[in-house]
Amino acid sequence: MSTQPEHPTLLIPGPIEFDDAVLQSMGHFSQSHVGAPFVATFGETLSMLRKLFQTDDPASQPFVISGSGTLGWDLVSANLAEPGDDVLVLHAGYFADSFADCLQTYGAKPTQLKAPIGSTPQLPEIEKALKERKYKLLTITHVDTSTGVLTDLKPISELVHRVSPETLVIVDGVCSVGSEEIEFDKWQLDGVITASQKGVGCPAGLSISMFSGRAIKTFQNRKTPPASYFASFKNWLPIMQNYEAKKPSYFATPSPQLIHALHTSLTQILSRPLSERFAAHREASQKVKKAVADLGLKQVAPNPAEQANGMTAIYLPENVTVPVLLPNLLKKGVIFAGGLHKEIATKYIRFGHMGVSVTDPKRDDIGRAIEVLKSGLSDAGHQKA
C-alpha cells in the first residue's frame, strides 16, 4: 500500500503520479553538490539517461539542468540554430508554436508544416518542404500534449536523412520519453527534450534531454556565441560530461534530491526490458480508447497511427461542459486535463495515462478513472446512442 498521503487521483499529461521510492528519494538529507557521493549519483544517473534514450553512442550527450521542459526549447535555440537560419517546425498542436516562439526568439527564421487539427504532417508535404529550402533544423513534437497526436520519428528521420542530410533532426519529447518508443541512435536523432514530470516519473523540475555528437559538433562549429547564458552548451557541456566521468565540476547548483529522484525513478524503469515498458502503456492506452468508444465518444486524434500511448484527448458531447464536468470528476477522486489548444480548448478533456499509474500492477487508477469518467458523464447527462 502506498505511504502516501489519501489524494484525488492525478491523471493528467503531466505531472503524474509518483512512486513511493521517488518521492522518498525527495527527502534526501542534503549534500554538497560537489561533494563524491553526489557526484557519483548524479554520474550514474546520466549514465541511465543513455539507456533510457537507446544510445551507446560516446559522441552523444545527455544533459540534466534545474528547470522545465521548456528549457530544452532554449537548448536547441541557442545552441543549435544561429540568427537567420531556417527551420522546419512540424506542427501537430500548441507546442509547435511554442517552439517556432523560441526558436525566433534567438534569431531563428522557422517555418512551421502544420497539419489539420488532430493530425500530423505527412510525408510527401515533408519532403516537398525540405527539397524547397535548406533547413538547419527539422524540429518534431513527438506527442503534442494538446492533442495527444503521436508523431512517427522513424520514417521523418529517414526522410531527413536522405533528402537533406545536413538537417539536424530535433525531437520534443516533452510527453513521450519514457511511454514511447524511442532509438536515439538507430533512428539517428539528434537531439531529444523531455522533462522530469511526465513519463520519466519524477516530480517536476527538471529539463532532461540527449544531443548527438553531430549536434555537438553543430554547436562547436557556430559563427556566433550562444545568445543565452544559463542555456550555453559552452558552460553547461563540461559540467554533464564531467559529472558523467564522476568527477566534481560547476557551473550552476543543480538539486541534489531531484536528481536523487530521478536516480530512483531510472533504476525502476531499467529495472526491466524497455519494450516491456512500452507495452504496458500500448495495453493501457487500447483500454482507454476503447472505452471512449464504448462511450460514443471521439478523440481528438481519430486515426489509430497518430494517437499517443501515454494520453488521450477526448472530445466531450455537445451537452457536457468542461466546466461541469472535471469538478465532478475531482469530487469523485480522479484528476483529468482540460483541453489546451486554443482552437478548440472548451471542447474536450484529457486523460494521461502513463508511469506508476500504469506499470504498478497493484494500481487500479486506469480501470477506476474510466469508471468515474462514465458516471461523471452519466451525471451531465450525457447516455451512448
Second form
Protein chains: 2
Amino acid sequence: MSTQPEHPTLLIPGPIEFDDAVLQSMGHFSQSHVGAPFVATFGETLSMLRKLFQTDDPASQPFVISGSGTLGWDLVSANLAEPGDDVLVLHAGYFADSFADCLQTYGAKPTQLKAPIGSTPQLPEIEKALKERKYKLLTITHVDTSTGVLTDLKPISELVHRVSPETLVIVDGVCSVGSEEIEFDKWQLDGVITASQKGVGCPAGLSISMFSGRAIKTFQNRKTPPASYFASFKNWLPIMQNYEAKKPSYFATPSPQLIHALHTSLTQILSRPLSERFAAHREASQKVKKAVADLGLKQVAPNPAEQANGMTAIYLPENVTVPVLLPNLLKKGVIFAGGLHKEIATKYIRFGHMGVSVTDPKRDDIGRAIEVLKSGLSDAGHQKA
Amino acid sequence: MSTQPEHPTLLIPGPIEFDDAVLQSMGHFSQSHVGAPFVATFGETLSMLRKLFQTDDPASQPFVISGSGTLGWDLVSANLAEPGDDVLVLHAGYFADSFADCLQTYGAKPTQLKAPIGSTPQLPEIEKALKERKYKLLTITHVDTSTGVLTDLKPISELVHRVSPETLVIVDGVCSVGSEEIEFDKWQLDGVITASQKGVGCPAGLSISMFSGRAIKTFQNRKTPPASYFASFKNWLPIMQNYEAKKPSYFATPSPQLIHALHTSLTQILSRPLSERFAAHREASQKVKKAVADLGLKQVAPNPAEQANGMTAIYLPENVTVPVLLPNLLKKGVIFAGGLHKEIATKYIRFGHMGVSVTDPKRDDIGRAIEVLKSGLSDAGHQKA
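Okay, that's the form predicted on its own, but what's the structure of the form predicted in complex with a further copy of the same chain?
Whole complex next, starting from this chain.
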C-alpha cells in the first residue's frame, strides 16, 4: 500500500509520479549543509550520477544545483560559450528556441537548424552546417518535451567528432535522462543537462548535469570571465569536487531535503541494471503507441525512430478539443498535459510514461491511463474509442 | 510529539529546525505545475509573502524561484543594474564581498563601504558616499550571517530618499526575513531578497524576493536586455503575475513540494500577529546574549544596537578551539556553526535562534542549547562555564 493519499495519477511529461520512499526523503529532518552526515549524502549522490550517466572518466564532472532544468541552459551558455561564439542549435521543438534565447542572452550567436514539426534535423544537413562555419558548441534536445521527438545522439556525436572535432557536443536531456539510454563516455558527449522531476524520479527543484573533462578545460581556458554568478562553474566546481570528496564546502546553501530525495531515487534506479530500466520504458512506450494507433490517432512524431520512450504526443481527432477532453480524463483519475508547441498547441495532448509509473510492478498506471484515454475519447464522440 | 525522528537540534544560522507540518508538506504527492490545485497553492503563497514583507502596494512584486538565496543577488545584478552602473555596497561581513562580486559579474561597478569587523557602516559616511557619486543602487546586508551584525534599514532608507532619491534601496534579507521586522512599504524599500531555509521556516531550495513598483519600472526602462536568462525578470515577471492571478503559466518548472512547504510555513507565520513573532525572536536573542555575557564571552558584534535577533556570533575563550568545541556540543545534541568571516573564522562560533526553535512553546531548543554550550565550554576548561 502506498503511503500517499489517493490522488489523480500524474502522467504528464514531468513532473512524474514519485515513489513513496522518495517523497518520505523530502521530509528529512533538518541537517547542516556542511555537517558530515549531509556531506556524505551529497557526495554519494554525485558519485551515483556518474553511474546514471554511464561515465567512469574521472575527468567528468557532475553538478547538482538548486534550480530548475532551465538553469542547465545558463550553465552551458555562461561557462562554455563566450561572447561572439557560434553555436549550432538542433531544433526539434519549443525547447531549442528557448535554449537559443538563453545562449543569445550571454552573447553567443546561436544558429538554429530547424526540422519540420514532429521531426529532428537529419545527418546530411547537420554535416553541411558544420562544414560551413566553426561552431564552439552543438546543442541537441534529446527528447523535446513539446513534441515527443527523440533525437539519436550517437550518430550526431560521431559526425561532430569526424567533421568538427573541436566542437563540444551538448545535450539537453531534461526529458531523457533516466528514461532514455545515454552513454556519456562511449558517445563522447561533452555536456548533458537535466532536471530532477522527470526520468530521474525526484521532485522538481534541482538542476543536474554532467560535463566532460574537455568541457571543463574549455571553461578553464576562457578568455572572458563566466557571464553568470549563480550559474558560474568558477563558483560551483570546487564545491562539487569537495562534496564528492566528502569535504564540507560553501558557496550557496544546497537543499538537504531535495538531495536526500535524489539520493533515494538514484539508489533505487541503480539497484537494477540500467538496461532493464530503459527496456521497461521502451516497452511501456510501445504499449502506449500501439493503443494510440489502435484508436486511429496520429503522433506528433510520425517516424518510429524519432519517437521518445518516456512520452507520447498525440494529435486529437478533429472534433475533440483539449479543454473538453483533459478535464474529463482528470475526472476519470488521470492527468495528461495539453500541447506546448505554439504552432499546434490546441491540436494535441501529451502522455508522460516515465519512472515508477513504468518500472514499479505494483502500479498499473499506464494500462489504466490507456483505458481512461479510450473512455474519454469515446465520451467525446470519437468512434474508434 | 514530533513526527520527526530524534536528531541533533540544528541551531546554525540556517538551515534551521523545521515544523513537522512543513516537513510533511515536503512529501506532497506529485502535482502538475500548471494544474488548478497547484496554481492556487502557488498563487496564495505569493499573496502571503506580501503580508510577510508588510507591503500592500499592488505594484510590489513577489518572486519565488527554485534556487538558493544566492540567486537573489543575480536577480538584483542582472535586472536592476546595467553595465557601468555604480552601486554602493554597505559591508558588514562576508556576504557584501560576494554580493559585490555578483554585481561585478554582470558589469556593474560596486563600491564597498567597509565597516570594521563586527559593526556596520554609519550614517555620516553613507551620506558622504552618496554625495560623492550617483549610485543606481545601494545594497544593505540586513543581517550578515558571518558576523551576526544587524544593520538598521529604516534610517538608511530615509537618508537615501533624502540625499539621493533616485537610488534604489536593496536589502539582502537572507538572514533576516521572518526573524527581523521589515516594513517594505513604510521604509520605502525597493528590493528585499531572501531564501527559504532561515526565518521563513521552509527547507532550502527557494529564492524568495519582493521588489517595489519603482524597481520593476527601473527594470522595464533598461537600455540593455537583462544579463541573465534563468534570473531574468523578463522571463519570471509574467509567470509570477499569472500564478498570483491563479492562471497557469510556464517558464521553468517550479517545485510543487517546496511551494507546499512554503505555503504551510507562511500560513503558520501569518496565523499570529507578526509583531509577536519578532518579539519572540528578540526575547530568545536577549536570553542567548545574556548567557554569552554571563559566560564572560564577547560577541563579534559588540554594539547591542547592531546585534541580530536571529543569531549570535560568539568569540571563544582563548584556550578553546572550534574543532574541539563543536564536536563535543554535537555529542550533547546541538549543532552550532563555526566561523565564516575569513579574518576571524577560527576564533568564533555562530548560534542560530530563528523559527520554531524560538516560536514553538512545545520546544525548549534555546534553553537546552544554552545549557549544552555552558557544559561544552566547561569540558574545554573555560572557568566561567
